[in-house]
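Listed next as structure tokens is one chain, alone, in the form predicted alone.
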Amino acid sequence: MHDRELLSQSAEETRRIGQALAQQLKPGDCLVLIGNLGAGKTTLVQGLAEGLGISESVVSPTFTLMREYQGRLPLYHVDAYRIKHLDELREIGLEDTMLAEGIVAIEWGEKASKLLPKGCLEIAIELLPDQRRKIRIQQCA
């Protein structure tokens, strides 16, 4: 997938970007979502879920660390915001989950960087002063 930058005018548009992205994903893909609180990470994941045919309501897994949803491909939604040590992600089975045949989307993924496989997609969402979102998608280094 090529590096690109998109501009979202609304939460609905951010969801549509997630839906479109879901159509390009394949089993085993890992998405690292980066952005401040309120930037739109969960909204983008909601769009991913819709694009994968998941009908369940997708909410941030802040307190559970990981939620699993079933669709065209399984979606593993991880939130690393509250983790203090990488061992917390190991304990929930993140490394094994990344070997599964689903899609792993990790909010605050920069905190899990040492556990991530090569080839992840980094999705950086920046809230602009006018409330639009700049969404940058690129291969992780």
Contents of the next structure:
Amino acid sequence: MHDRELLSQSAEETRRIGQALAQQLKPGDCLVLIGNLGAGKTTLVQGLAEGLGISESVVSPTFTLMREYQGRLPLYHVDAYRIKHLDELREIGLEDTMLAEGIVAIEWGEKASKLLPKGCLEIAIELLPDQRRKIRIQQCA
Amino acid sequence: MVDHLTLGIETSCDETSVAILRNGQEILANVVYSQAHLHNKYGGVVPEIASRNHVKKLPFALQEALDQAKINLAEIALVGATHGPGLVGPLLVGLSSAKGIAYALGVPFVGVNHLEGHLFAHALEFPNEPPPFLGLIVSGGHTILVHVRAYGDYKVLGETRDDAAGEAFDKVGKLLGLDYPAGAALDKLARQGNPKAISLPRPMLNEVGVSQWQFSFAGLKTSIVYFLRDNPKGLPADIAASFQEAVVDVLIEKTLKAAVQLDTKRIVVVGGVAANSRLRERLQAEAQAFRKNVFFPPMALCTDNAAMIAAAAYFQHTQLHQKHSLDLAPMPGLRL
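Can you give me the structure for the form predicted in complex with the partner chain, which would complement the form predicted alone we have just seen?
The next block holds the full complex; its first chain is the one shown before.
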């Protein structure tokens, strides 16, 4: 997948970017979402879930650290926001999840970088001076 | 009549809790491990990593509960434990311990839905105010409006579509530089601010049909992000007060509307956000105009605790003759 930079005008468009991204994913893919509070990480994952044919509504995984959804491919929605130590991610079984034949989308993924496999797709969402977002998608080294 | 003792175990998220109930009603012990005195008593400086380490904490919490209740484990007649929703690892710890104890004692075991457990906080505190009632479960992990037709008979009206209300409090608190979890600090800060200082949206208030009972708080959080970016010198107290007012407006309006439509006389608020002073004051006051009585169980029963789990297990077992087999698995995504 080529590195690219997109501009989103609205939450709806961020959602559509997630939907489109879902079409290009294959089992075992891992997405690392980076961006401040309110950037639109969960919104993008909501679109991703729709693109994977998941009918259930995707809610914030902050409190539970991980939520699992069944679609064309299973989606594991992980949130490292509350994580203070990598072992906490190990305890919820993040490494096992990485081996599963699904899609892993991890918010605040930069905190989990040591546990992530090579070749993750990094999605950095940045709030611009208006309400637009710059969304940069690139393959991690 | 011989006393019936129920042991309850709750480990669905951050808290490790063990409780003992007499005859399903009287709380003999309700130990939550995060209580500071327990750390001191057992000499445990609990490192950050152990925040989820229920394995280490559960035996101490169990012993403390037995000591407080002044009973022997052998006197327990029923064991209940949360089997979902929550994190699979922590759930497994409480569930496996509960099953092991039930098996060793030869007594029945009941797996409890954590969300149903929350509703039993009301049963423990207000036994003479039974269902039907409208329940609002509002915490860091959940925002649910539920019609409790009877204990054991629930109709979920709506939930949050993104962030839970308590999570929004925590995250906006973080934006204002408060420590996580930020609910109590934000509440305090808001008391010094003007709730009308900033114009914020009231998400999902004009919905119709089934979505009229749903909540959405992520956009409100984003509004605060925009405001702080454009007004870096905005007064934190005003921001906290305005944000809190928006959340409370939405919670109250939907709750009262549902109570009127369902024609329930009682409204029960449980979960960590039930501690919010603005929600308590305003809901109590505004419900009067609709002749609704609002109940807020005490905070020790509102936040995650095992007494509510034991109460739900006792009800399930004695009223619905529920008894689970020892192969009951944790269900991280369990719904009410």
